[in-house]
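For reference, the chain that follows is the form predicted on its own, supplied as structure tokens.
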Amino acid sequence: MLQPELKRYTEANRAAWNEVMPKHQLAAKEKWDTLFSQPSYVSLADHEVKLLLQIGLKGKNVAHLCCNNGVELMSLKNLGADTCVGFDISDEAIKEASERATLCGIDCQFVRSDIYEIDAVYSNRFDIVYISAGCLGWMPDLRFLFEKAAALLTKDGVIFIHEIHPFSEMLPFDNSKTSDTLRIIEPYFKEEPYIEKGGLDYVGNSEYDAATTQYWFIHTISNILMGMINNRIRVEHFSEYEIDISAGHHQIETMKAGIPLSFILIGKRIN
């Protein structure tokens, strides 16, 4: 059973998930609907589907760990992947998801899921784990999450992490006040999580009184690097770019700072 103040955190996200998610489609569900209509679209990165082509999609099993409205899911699906199963704890964008892959007639499954209570009936079952943009940031205990992730791993699977750089962290959002945009205005290292009770619509960007609260934790490359190799995951890659995953710092790319925004991170289990 998950550790009660882990599910705290875990159940206060997936009520403020499911409170914006309403939002999110509202502004793009519709033209997710018609992209994914199309005949084999990828949403995917052209820097990102290059390294997932060279490590080997075609034919692979894929778990996409925090799949929200599953259209990275479906990217794979259409670049060749083979049982590709989707995880959130969202119950609205599970809800979309399916929908969404039934609609467009891709052969993607999605499970509503506290990722860290994902059912044994999937260990050892996929070639790759596949983590995105947010996930880790909603994550409490990375050790955990990389001990789940590798659980659902077959021999010699692969993790493949393209996530927001922690350093982007500590520079304003978009939406800040401040004038001055490459200060430093959060630590780099922080233990507590951030408590906000604004609102999650980075889609249509509208503003909303929430009423659910949520927790959002700051893991640095060095514990995301240990939550690996503490789990027998060796790492095989890493990247960074100046490239903004996070809808949130679109200014810092655009003036080409030498800021790193993102980053891709491999690993294989070793058994």
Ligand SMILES: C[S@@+](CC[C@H](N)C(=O)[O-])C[C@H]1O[C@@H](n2cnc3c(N)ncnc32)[C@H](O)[C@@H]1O
Second form
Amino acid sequence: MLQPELKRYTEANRAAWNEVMPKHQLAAKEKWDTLFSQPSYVSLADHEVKLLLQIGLKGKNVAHLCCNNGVELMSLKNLGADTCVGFDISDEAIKEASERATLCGIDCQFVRSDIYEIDAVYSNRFDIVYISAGCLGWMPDLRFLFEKAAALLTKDGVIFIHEIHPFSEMLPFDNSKTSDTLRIIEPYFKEEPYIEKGGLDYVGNSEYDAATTQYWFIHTISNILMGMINNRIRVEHFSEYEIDISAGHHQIETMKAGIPLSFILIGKRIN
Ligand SMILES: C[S@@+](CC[C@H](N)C(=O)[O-])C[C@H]1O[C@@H](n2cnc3c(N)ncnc32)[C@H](O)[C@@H]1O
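Alternative state: the form predicted together with this ligand, after the form predicted on its own:
Next comes the full complex, and the chain you just saw is listed first.
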């Protein structure tokens, strides 16, 4: 059973995501339903698709951790992946993803589960574990996340991470009303989580009085790399980009100020 101190965070985050998902849906559900009704629609950025195709997706079994509304996993399916299973803790996100898969006739399975509690039935089944924008920060224990991810992989399986760069978490978000966008206002090294209420509607940009509290953890690049290495995952690729995938640093991206805003990290299970 999951330790109560981890569960305290992950269940609070589950409630926060269930609270915000109807707002995301109001702003974007129809758009995604229409886009994925087109055959072979892919929502992923070109530089990401290029690397995914280099690894090879055709015939691969893919697990997506923190899959939210399913559009990224459906893109991987449309790029040629075989079995696709998405895991997410939010009941509302999984409901939306499952409904969209049925509506659009895309063969993906969506499972409501805390990443830390994914059933052992999924162990050693996936060629690729995929993690995308805004997953790692919800994880109170990074070492344990990589342990779970590694357990899902077949021998020689690959972890593909396309994430928000932790360096960018030191800078103000676009909505912070500061004129000094490049001022460092937060530490890079931070043990305790940010504790926040609301502010999760980065899709519809509505402000709301949240009934829930969320916990967001900063994981440094070294901790992410060591999380892989300590779980016998060999780092095979690492690249950094001035592209904002957080929906909060568009101003910095536009300035082209030389700030790392996102990264792609790929590793292979070595036993
Ligand atoms: C920012 S969203 C991911 C967004 C996705 N990359 C996209 O762009 O649509 C983060 C997701 O992580 C999920 N999540 C947070 N903590 C989780 C946990 N412990 N286990 C599984 N999913 C979790 C949330 O429910 C939410 O759907």
